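One chain follows as structure tokens, the form predicted alone.
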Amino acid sequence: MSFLQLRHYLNHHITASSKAGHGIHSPFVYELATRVLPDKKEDIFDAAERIRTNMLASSQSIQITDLGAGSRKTSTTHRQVREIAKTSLQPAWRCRFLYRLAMHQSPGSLLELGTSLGVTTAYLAATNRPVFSMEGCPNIHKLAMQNLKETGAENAHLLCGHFDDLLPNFLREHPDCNFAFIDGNHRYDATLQYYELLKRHMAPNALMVFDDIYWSEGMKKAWKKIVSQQNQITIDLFYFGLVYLRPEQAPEHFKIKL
């Protein structure tokens, strides 16, 4: 955790409220809060944490091609696996966290930005609905097509290019969408863009999580931006930022401890 990080970190746990739903005058707020924040360890995710295990055990390397704001780590790229999957890869409770959101939602298909080596897209998968997963890196692609064949996750669709280039049309042809993850490209013009894009055509109620609102200074400001738009339920949990959208509801905004 970065300096930045720290102090924001901090002066979240001071200001959030609990998951307790202490405070929390929303209904549907104060459900998320009691009913899927708190954690629940379920076996449906030993395949998932294969995954993560085989990966980072593995010393192959390979080349990285990165449409993103890159990595804090290092600027190579070449880089072995078991790097990769040390810096990048979401811990195995904010995955499950994930997958509760998920289901928490009406049944649609859900789409990820960043695929990485595919862990949380097979925490999505657990929810037997249609999961849609872009990745820029073609190398990294590969392996995650391949771990995803080995959990047998056929509902498990991955996606190789440019989120600017697959996305549109994957929004245009999945108009049942209600549950985006963004977990790629942490930049303030490309984070608004996917949202702006978003919000235009995702179905109605549906909940985008951005990961690492915090992330980086840009990240920081392109999350106040997004907090600052109408017609949508806004709830920082300093690892993800969450963004309902309610298109009959005034904005409200939260700051939870996850």
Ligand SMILES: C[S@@+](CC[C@H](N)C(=O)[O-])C[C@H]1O[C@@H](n2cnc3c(N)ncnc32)[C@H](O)[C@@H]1O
Second form
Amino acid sequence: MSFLQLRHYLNHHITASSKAGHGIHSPFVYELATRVLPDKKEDIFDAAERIRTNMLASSQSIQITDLGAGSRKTSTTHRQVREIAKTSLQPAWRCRFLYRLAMHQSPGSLLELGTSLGVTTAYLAATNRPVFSMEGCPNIHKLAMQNLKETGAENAHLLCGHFDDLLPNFLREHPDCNFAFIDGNHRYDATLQYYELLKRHMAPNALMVFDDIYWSEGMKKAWKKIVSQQNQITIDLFYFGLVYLRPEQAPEHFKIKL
Ligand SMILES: C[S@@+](CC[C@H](N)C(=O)[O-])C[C@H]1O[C@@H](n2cnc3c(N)ncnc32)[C@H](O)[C@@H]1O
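Compare with the form predicted alone: the form predicted together with the ligand:
Next comes the full complex, and the chain you just saw is listed first.
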């Protein structure tokens, strides 16, 4: 965690509500805090965690096409697969949380921006709903294809390309999409652009999950701008920013400890 993130983490810890729900007056957010936030381990995640284990043990090195804000840890274009697995993937407890969030949404297709090696995709696929995940680096996409094939998850569909090129068509073709996890290209302009596009096209009551809202000044600024918009409930969990679209409702904002 960088110094900036640590400062925000401490501030969040002091000011956020607990997941016991004390002080949360919205029935929807109270239910979310008390039923969805608490962690739960399940056997259905074993296949996804096998991908992580295999990738951490890999001795392969691949050429990277970096279309996003990149990694703070390295700027080379060749990377060890095990190093990607160590630094770029969501930890297991956050993957389980994403699964619970997706399950809490009414049935619909799920979208992920940023497949990487396919770990979060495999967790989302455990919902048994159609999952579409986008990755811009062809070599990483290839590895994710192999990994997902090994899990046998036929509901996971991996798309290779830049988010900017794939997203508009995807949203036109999948009006039932009511969950989007944005875990790539952590830049101010790009994050707001994806937010606007998703808000315009996603199903009513859809959920957007933004990763790493305190990763940089740009992400912090983007999250602040997102929170200031209308017709939504926003929840700051420090690690993730949640946006529940509520077309008929005045905006509400919450801070909860995950
Ligand atoms: C943090 S990783 C995703 C991790 C993954 N969700 C997990 O935890 O299992 C982000 C991925 O997004 C991809 N990416 C970043 N910007 C992109 C863009 N503009 N278009 C397509 N892919 C992009 C990167 O190549 C990288 O593999």
